[in-house]
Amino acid sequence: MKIEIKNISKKFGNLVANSEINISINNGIHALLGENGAGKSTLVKIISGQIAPDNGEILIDREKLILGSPIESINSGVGLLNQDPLDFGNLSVLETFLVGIKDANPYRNLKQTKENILRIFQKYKINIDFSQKTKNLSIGERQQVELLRLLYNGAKLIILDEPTSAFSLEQKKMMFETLRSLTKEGIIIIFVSHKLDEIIELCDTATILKSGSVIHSISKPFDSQDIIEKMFENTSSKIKRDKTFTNENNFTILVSGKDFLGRNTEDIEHRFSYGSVIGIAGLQGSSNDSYIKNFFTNEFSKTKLVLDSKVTIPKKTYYYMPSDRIEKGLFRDLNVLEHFGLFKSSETRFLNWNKIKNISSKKIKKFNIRANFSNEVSELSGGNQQRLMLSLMPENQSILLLEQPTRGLDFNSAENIWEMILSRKSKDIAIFFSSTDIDEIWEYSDIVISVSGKSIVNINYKKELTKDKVINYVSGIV
């Protein structure tokens, strides 16, 4: 199979997503590289059908393909596995896979169906319950029953769109066996990716776009400086952090005895200086996400948060950012203006539309978010996203509840997030997030919980700590 992708451009208003991009692939895995905001996912909803580019053609195996009809696509065996997860989340992991698959009518027979489906997860060695609902699947669970949706359906080309943003190492490992083996197969993988480290263990060449532009095309074996030197025009920090700050006030962790280890103890107390930052670490499927949101809804657990003067935290005083930008953070359908004004409706009964917009500017070029006014959601990538809901952080002074907040992001980007976030230490009452990547946990906590399943398993100063005691933690090592 060969994809022949010739002079695509694509503008949303003023702003350029793709000029004349042109890049052959003939076979193997081929990575997508660029900043974010470089103009990747916009070429991922091109070739997929979402969108229909300004200009340009694209060909497969020599055949024209009908752009911006993501039926043409899929009949031509293109298949794109989200950064976020397009399923159902009321319905059974079956269900959610019988939805769009190919078969002419699969009820006529839904246990042969039901067997066809049984042993393709198999045959890629993915246990999951068919009966269970969707929703309650993790991240990288759901996108690993997408991906074998897509291989029923006949993929020929599959598009991954930052995959394992939400796997566990198994499941990484996993997926990159499959995808090998995929190739033998004569299907082509587009891999698009962040971490270099994925790019150089699996990948054969690649595209680096730079501003909507192709800048360069490499084969393995790649040079991990050369290409950063290539994406980014600064890769050093320009907000100086604040890691060294204390303060006087203090606030207090309340762990739920039922919480720790897994066992009904009595509850255990915590005490730490405003302006800590606390890392919550897990492995994928853990409940690390759960408890950073338990902290705002105390939906499933009594461990929360106490002032020491006891006064009661209202819950202006939280901002809860969660993982999954689309179906929970952001509206798709309204764009990145409308989002500013729902911002300051919090504030006020009464809108003013130019204030609104000087202040959207304002958080535009601060946390460098590749948008116009106009722009909707649904166009943003992955990044843009990111940053959007990070630009809605409440001024005043907080407490920051964080799911993955770098998630999609490339280093550079997350590195300069950081630094936004880091400076806010010395105004903020307590700054919570959590991640599966323990070196990011390790680079900005000052405290670490430490969470294996559904159980806290240590909170602790970082300074107290080693790397490798939370590695083992998290993994249930204790």
The other form holds:
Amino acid sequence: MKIEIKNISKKFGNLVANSEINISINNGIHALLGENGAGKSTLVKIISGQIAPDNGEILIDREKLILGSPIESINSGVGLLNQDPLDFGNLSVLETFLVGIKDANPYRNLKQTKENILRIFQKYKINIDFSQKTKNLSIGERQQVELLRLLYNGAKLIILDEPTSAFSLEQKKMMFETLRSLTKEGIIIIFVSHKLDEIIELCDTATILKSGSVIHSISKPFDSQDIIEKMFENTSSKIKRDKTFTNENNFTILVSGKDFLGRNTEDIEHRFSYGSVIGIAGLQGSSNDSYIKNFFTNEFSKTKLVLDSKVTIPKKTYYYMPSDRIEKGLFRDLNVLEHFGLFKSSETRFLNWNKIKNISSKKIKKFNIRANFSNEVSELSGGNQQRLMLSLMPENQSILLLEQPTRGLDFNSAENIWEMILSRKSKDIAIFFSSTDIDEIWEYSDIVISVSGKSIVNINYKKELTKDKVINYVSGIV
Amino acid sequence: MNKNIQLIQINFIRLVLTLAIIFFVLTLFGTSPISIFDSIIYGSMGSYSKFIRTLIVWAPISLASVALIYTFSAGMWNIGIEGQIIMGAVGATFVARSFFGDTIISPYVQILFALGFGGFWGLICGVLKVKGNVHEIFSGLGLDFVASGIVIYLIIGPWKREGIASTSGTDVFDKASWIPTIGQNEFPLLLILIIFVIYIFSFFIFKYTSFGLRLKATGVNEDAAERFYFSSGKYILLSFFIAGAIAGLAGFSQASGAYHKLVPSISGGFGFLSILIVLICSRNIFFTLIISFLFSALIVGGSQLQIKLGLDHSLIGIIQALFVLSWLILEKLKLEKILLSKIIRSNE
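Write the structure block of the form predicted in complex with the partner chain for the protein whose form predicted on its own appears above.
Time for the whole complex; same chain goes first.
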């Protein structure tokens, strides 16, 4: 098995998405790296036949692949595993499987087909009940079913487009094992990801893209610092942080006894100083996001914040930022300016658009949002949407509640977002954020709340913890 | 500003294309489109009195349309608009038949009652939606039937004409309860004033107030509302109340302006027609004002078809449907944008 990508170029209007890309892969797991907008997705779409390139060719085992046709790609053995599972939630696992397999009429000999499918499940040691509805599976399990379907169809080249963004640690481990065993069978895997640790752990070779071109081809052993420097040439920066900052004011987190693992009935108070950054750690699927939201809505648990003055905290002191930016956080069809107007709408009855324009152009500049007033937010990239949400933060002293503030963002955008968040440390009462990435929690928190499942396992200052302890806590080990 | 001009250009091209499609289909029917449009224009605007008849039809349609802009903005399908128009007419009739009926203030009291009755009927939909999680299409459709039932009950029951119980309607109102008019041809000045006040008011609401912006935001994403410190439920309720109240005015116009009595099908299907109009206009207030007038002219002028050309009146329904469908298809195809960019390029 050998895949050769030769001189692939693609333009969208004036935007060069891919330019003269040459990659050759003989075996193993190959990583496709690059920041948001580097051209990874375009290349993946060209290989899988979803879009046709302007120039260039792809050879699979020296045979020319007919480009621009998904069926041709599938028949040539290309299988694509999407970031979000593209399956049929309301069908059973078996039915989902049957919809997309190569057998011309799987229902004619259902028993035989079923046995074949079962065999492939057993081969890769995946235990999933066939008869349950697909939507009842976790995202990780759905991805596994999809992967098996690709294998069943005889895929020789499997492309994984950021597959692990919704995986728990355990699922990731299983997936990686499966992938490694596949390479032993001669299957080539192209792995698209932002997460360097995964790439270092899993991949054999890697290509780094920047602005549509291949800038480096590297192979094992990888050096993460080296990769970062190559990916973000002349952009890498370490965030300056005010470590010595202290504040005499204190606030209290009153944790409901019911929220603790083991459910001892006594409530527990924790006092922290103003300006603390509190990371709520948890695995994918745990309730760490719910705890963030709960400070704002009080729907999930009785855990709450109390100020020393004992006054009830007005709702407007909180600024809540959901992880699902476009579904929960912003208004898809409204433009950027209208979002600023909306933010003003809690202060005034009548909108003075000139004034709003002044404020928003300042904010757009300050938060480095690449957009015009009249851009609808659905047109913005994920990073710009996130920066827009951050720019709508109230100016005065607040309690920030940030659900997975860097979800889906590349390294550079994430650093950029954190810089903005941390610059508010000296102003705000508290900054809460959730993350499934323990490294992110470790990097930015002063205090770590570890959540496993629905329960809080531990609350402590970072300096009294170790990273391994946190990993244990979020896995439910006390 | 540039964007607005472009929007007008695009809509103008779309209008021309739509008319071309209608002409083509009418030719297929073996009729002459020119003579049909000629008689429609003559029938709706050929004389001052015909123009006034068009205005009387335009009033409820334009009011119901602007009412729907509120609910559509909040993301709600206000199918209950028909019922809201009917209840507005009931409110107006109630006043006209009361001791106010023969006083000069009757129309103004009617306006208040029409607003209240219609608003209340809309609010039921809203409350069911927000508190009971009942989809507004189901409750709206149900309330439409209830409203028609109430009207028929009133007409053959408590409000029946003396001696006879017939579904042809109540007694004609006292002249004092009719919508005041000017001149011999009875120009309905009050009605026209109401329309313009409401349109200007609505334009202002959607353009310059927090309320309007929040209404629009509610329609886009109910979930994000709380994050911006407002409750989407409150805005859904308000949108239904306002829409119902304005639709109530449309009912008032029908009862006291068009029929001068309460009849069973008082809403005349204008509510449903308005839904189409607002869809065509993508909630743009000025287009709504214009397109609703075009449709009124079509309805009034259409009645001439039989007399002048011996064609069936239902042809108007075909023209209306063609208009809406071709418009929406053209909108999806974005043909005008391509045409416009070609035109601009050839000019350069």
